[in-house]
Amino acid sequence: MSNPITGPATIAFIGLGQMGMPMARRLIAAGFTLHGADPAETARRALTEAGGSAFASAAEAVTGAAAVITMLPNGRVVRDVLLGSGGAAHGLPKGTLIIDMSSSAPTDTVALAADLAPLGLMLLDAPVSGGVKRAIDGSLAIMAGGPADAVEQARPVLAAMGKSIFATGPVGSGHAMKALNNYVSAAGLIAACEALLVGGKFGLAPETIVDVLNASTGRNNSTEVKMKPFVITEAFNSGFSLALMAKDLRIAADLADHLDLPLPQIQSVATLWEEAKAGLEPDADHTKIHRHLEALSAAGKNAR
């Protein structure tokens, strides 16, 4: 088994967005040498100010890296950055560990791992859950798919960014687990929002509904964390976009299809979120699904 990767080893971090930047900062704080790549000059400047070295291209950033982390919009972008024309993977020495922390389709991840293997490169998929707040404080939940020895090699790197690290099984299993987690989370948020709409129409105060749910069997992450600060207040600013949630839910539904599992709710939830994405502003927070459900209830009432 390869030795664990510890600081001051060089980590290349590709994608310094809303989640990637605070994760990169956690690695710097843990003593790693951080090479970051992002097309946005503001992101590169912020990384430099945090103590990292910033590059406009991933191919430049990976020079000398013991591990490469990708935190990008989807698996297609990850593949292009690594294996496209001038891709970063082509210049990496054999044995370099690549960790995809993006939310990617698990079937695409399996295919990417197979294409990286002839180059002597190992791929782990290690998506995260917890949002920007937990990225900032380093308490993310991380789901790591890939060979057990590779997960252990990467564990110090992952531990710098996350509090709970789960070895989920073979490559692709981390991305599968992330999509399924977000499916369960999204279904719980829909149920809580619908309870608020029905209860409110009957005359129940929204705070009372949430308090009772949290003291009863209806309690879930959305009732505990999202309903009062983001939905009841109509702030809708939890920090995780509705578009990203819709993407993850489609990944979960497509995985069920790929496995020939005709499950009705996973498909209907994915479709509902895609409809909300089409009907709301492009940068809408995922808690704004409540607005979409309000519109659906009003349209149904008016159609009677």
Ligand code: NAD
Given for the second form:
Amino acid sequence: MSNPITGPATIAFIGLGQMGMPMARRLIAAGFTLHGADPAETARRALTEAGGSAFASAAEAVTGAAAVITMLPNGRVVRDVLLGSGGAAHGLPKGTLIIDMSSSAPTDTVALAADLAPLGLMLLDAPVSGGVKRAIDGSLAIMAGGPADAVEQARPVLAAMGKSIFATGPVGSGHAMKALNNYVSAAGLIAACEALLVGGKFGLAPETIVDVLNASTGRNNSTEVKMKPFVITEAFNSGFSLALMAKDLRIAADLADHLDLPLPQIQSVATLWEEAKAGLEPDADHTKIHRHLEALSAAGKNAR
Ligand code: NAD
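Now that the form predicted alone has been shown, please provide the structure of the form predicted in complex with this ligand.
Full assembly next; the chain just shown is listed first.
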């Protein structure tokens, strides 16, 4: 079995966005040497200020890295960064661990692992849940798919960013689990927003609705951590975009389809979020699904 990767080993971190940047900070705090890449200059500056070394291209950032982490918008970008023209994977020594922490599609991940294997590179999928807040405090839930010894090799790296680390099974299983988690989460948010709209029109105060749900069986993550700070205040700034959530839900619905499981709600939730994405501004936060539901209810019975 390969030795666990511990600080001060170099980690290349590709994608320093809302999640990637605080996760990179946790790795620096845990004693790793951090080489990061992101096309956004603000992200590179933030990494340098945090004590890492920033590069404009992934191919430069991966030099000397014991492991490469990707935290990118989707699996297509991950494949392009690794295997596209001038891709980072071509310069990596055999045995380097690649950990895709993005929320990618599991079938793409299985194909990517197969394409990296001839280069002697091992792919783990280790997507996360918990949002920006838990990325900042290092308490993410991490679902790691891949061979058990590779998960053990990565464990100290993952432990710097997350509190619960689950070995979910073969490569791709972490990404499948992540899409399913976000499906359940999104369905819960929709239900909470609909309760707010129906209850509100009937005359219930929004805070009362949320307080009662949180003390009752209707409680879910959205009623507990999203409705008051992001929806009722209309701040809509949780740090997770609606476009990324819509992507995750399409992954979950396509997985059900791929497995020949014609389940009704997983498909309708994915479609609803895609419609919301089409109707809202491109950088809308996912909690703005409430605005979409509000618009549908305002349009009355013939809206859908
Ligand atoms: P983001 O858009 O804030 O960050 C993505 C970053 O990737 C950006 O900084 C972008 O410049 C960079 N990037 C794009 N193309 C690149 C390339 N070719 N090379 C290097 N960098 C590149 O997104 P995010 O919210 O940080 O989400 C990242 C991933 O994590 C997504 O897959 C998302 O679904 C998932 N996720 C997000 C959250 C959340 O709460 N925001 C929670 C869990 C999982």
